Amino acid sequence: MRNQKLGLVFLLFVAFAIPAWAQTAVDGEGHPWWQHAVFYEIYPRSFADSNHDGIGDLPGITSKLDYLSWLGVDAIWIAPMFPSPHVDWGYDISDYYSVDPDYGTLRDMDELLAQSKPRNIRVLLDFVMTYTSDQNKWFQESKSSRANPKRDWYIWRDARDPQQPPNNWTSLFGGSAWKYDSTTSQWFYHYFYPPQPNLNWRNPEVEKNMFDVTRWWYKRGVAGFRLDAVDVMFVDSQFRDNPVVGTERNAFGDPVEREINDKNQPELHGVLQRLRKVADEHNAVLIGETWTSDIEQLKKYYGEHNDEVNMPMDFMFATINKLSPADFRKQIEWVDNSGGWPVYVVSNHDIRRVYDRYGDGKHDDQIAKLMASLYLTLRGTAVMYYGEEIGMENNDPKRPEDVKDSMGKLGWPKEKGRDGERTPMQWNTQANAGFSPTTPWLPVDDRYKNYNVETEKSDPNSILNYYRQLLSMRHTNQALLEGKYIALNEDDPSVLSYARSYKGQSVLVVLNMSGVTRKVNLNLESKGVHAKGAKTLLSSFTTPGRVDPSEISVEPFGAWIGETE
């Protein structure tokens, strides 16, 4: 009995005390902890299976914390692990205060938080704040009658014409963004799937209850949230049609619209400012899924006084789908001069992997190291995606009957869905790449016997060991931590090069994005960077320990990182 009481005291402490490490808002240099952290996204269903049911889970993540610490990860962002019908694989939440049985229990989450602490790894959750599952008790009440107190928690409208939706807005996943509900003879709005009704954030009760969700998890020990789909939190209050662009049709056969009335409405910034205040009270961080079409839109997410999203992700950078120094150079300049702290991401659970988007089928390993060298040496915070560090590639469904993602089911064959970038993590050469002895929920890529953690750990030239060296350098080199970004050789169409300079010391980065060897003169003096020479810190190809910055030879798709002397 005494041991049971002690266990209860421990669980209550974990649940309601803010950990000491989470109370440290700044580092020794006065920077918020997240500015120098490396974030790592985990898709929980695909990371590690502890109970051999073919589905990843929270104890599986806990079992891999030592690996993440070895790699150099400071914080993990876990894609939704809340109870869900899994119409959208967790992004349709039925209960914000628990854990889906597929992934474990609240006790398992407490254990993950407790085990992360001594490894100095912070844990962030995915906060789906724009919509819920239609199985959520809030929506069940809302749809029960027009007079229900929660009716206005969601967006309900009458038909514009008999048996017609209220307007022409389309869902991201095809068809009208409105669904008729016969119970009350009205239509409800869903930007995503019909079973994902949008919340009405103009209702103060919605804001209060959703903010309380974050407070509850902060007290449990969570260090922040990634905010899902913030750009569609609000819609036009007059519900005006979107303009239609020409006669084109998308993959689902719908007219192409300019989404000006169902996205990026000005009211969302007030919510983000208030949500940020709650986060600041707990020394937490907010990462934004902030899809924007230009830098001015992105700047708004930081807030006029840097009082909204700490880390709005720059997806314009992530959608440069070719090795183009000019395009990358332009995007880096925009974000670096935006006034906010840059946040770089190259892939995630919705974006095809680096291997597929940039690989040429011949130099794929070199290109994987090249892209790592790019997004992990820029001024800003990097958000990695599980498996990129071992060179995982998309494993797309081959037949429509193999598709798990509803997006692929609705759009096949033009749209195959997002299963390909969500396949199980490849740990070793055992069956199913060591993810599970049971058939996994998604198939493992056939390349796993060469591209896995165990095999690559023992290969000094592997993508994994390159990532590890890069992360170690990023954590310890002051120029990479603090240095300003200086573009070099801005007219070079084949090579992207830049310096990171701090207190007279500079790190030089030279990335050859072409298939032939290039000789590069960095012209450092013209940019105010003084150097007698440079020593190699890390290179994806064999190179001398010291080089002349006026003539650096870089192999096809090679990456060279050096330091001025």
The other form holds:
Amino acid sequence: MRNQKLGLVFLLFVAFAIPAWAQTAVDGEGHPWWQHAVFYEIYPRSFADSNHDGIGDLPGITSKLDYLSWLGVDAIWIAPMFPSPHVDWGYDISDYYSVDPDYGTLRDMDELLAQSKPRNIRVLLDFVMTYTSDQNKWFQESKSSRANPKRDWYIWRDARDPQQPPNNWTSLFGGSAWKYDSTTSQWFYHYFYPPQPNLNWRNPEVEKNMFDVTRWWYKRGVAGFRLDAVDVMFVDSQFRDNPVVGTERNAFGDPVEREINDKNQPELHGVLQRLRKVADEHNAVLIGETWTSDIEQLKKYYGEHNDEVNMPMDFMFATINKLSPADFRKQIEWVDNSGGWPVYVVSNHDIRRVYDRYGDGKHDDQIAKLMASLYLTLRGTAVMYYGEEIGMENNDPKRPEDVKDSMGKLGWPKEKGRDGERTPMQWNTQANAGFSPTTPWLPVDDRYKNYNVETEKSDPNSILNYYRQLLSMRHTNQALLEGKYIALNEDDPSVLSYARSYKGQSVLVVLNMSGVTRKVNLNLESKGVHAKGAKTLLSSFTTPGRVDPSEISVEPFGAWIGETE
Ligand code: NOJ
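Since we've got the form predicted alone here, give me the form predicted together with 1-deoxynojirimycin (NOJ) too.
So here's everything in the complex, that chain up top.
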């Protein structure tokens, strides 16, 4: 009797204390919620400006939730919106428990969370866990004296030789990775800008405090985190030099180093596994900025028992800079066989937009649809970047005085920085593309009159409507949701084709990555895919409703998606 009562109390607790959407941890086929979700990255400064100061903000995002829901987005990842001096536009956090006044208030965040729930959109934040801003009170305390209790929260070292940094490590943004601090006559370590000192993750108090940050946000309703720069969370405990490669210099004039001592140290995996446990307690998801360069590294981030980062972002796709079926095929094959759930990303706030990487100036719209058809039909989770769905392109600064990204300021002219891929979202044909009535913090791309949400919504052939149809298919088509990936015509140098097969049903994807029309025989039988014919589900060019899979004609840079019959 007592047990029954306890059971009832437990059930009531589950029903009322855990929000409805969080209770459906795993679907009928055994997938946790994030495996079939479409994620969408928002760069908050550039998405929507509600208070007309030229800077995007949280209420701006809230006002666009209906749009995201119309598009078919399930989760948004918001790039850092915490208080920050903005040396690196939010990736320098001075307080993990609040919202930057540029973006609003904690109440605005609560409102965003509250409004996203009924629309079934989950909200993820960007967790910059490797380093803080030098304005963070933790660092201020740490630098105040060698005896300060937080001294060891950061990485402090003596000079190697008088007035020389402790070793040869360089910062990603140029120069030595060490900065001298005269208050205590020691150097502190910063992998990125000097105002972004690295935390010392070998100190258990750092781990405890940072894990508590995530708990605090989970309780507020956040559904997970994108983990920033986890590969540089630990450095060699003996601070050994990195080997220098050749005599070449990089864009910042620094020697090129093989980063074996300041990156990918084994201890980081223990931290990520423990952080995952905290996330699991909240049915949350961790996306990792892992920058893996090979499949062995990627596997490590999933964890031997899939107990580490749920979604290590595989940027290998994003670093393919030409439309090469062979290169994409190889990547898909690797990631699909990694043992973890695949994640596909084609661009983000650090990576040039698809239009710029692959566009030929003539077929750019076709190419935007082609790339969408690729990363949104593969087995795995796709992470979109705001504006890809309307065909936004990079709008790079033309003059050094216009550059806002410190990377571009330091690296000009060889490295122009990342402003180009962070320009304001294009909503309509009004001034500043409807982003803000005030001059925006970055200039809007001139093409906005044709490439904006409002105009494209009313054009059935727009990139936007293409994306919307793809997202809708992705949510409903069983073969796209569950099907295994089967590469087709693996020797074809111009056309990338594959099937996604599930319970005798297959979706077929044919992507012509060349500038001439191609006729393709999918040779389905040779791969054990049985079909009498195929019907078109979605195509970026005019196609008949039914096609013969042994003779499909695909226009230049065309994408055809069909289903076996
Ligand atoms: C990774 C972020 O994606 C990037 O934008 C930032 O500049 C670096 N972390 C350093 O903060």
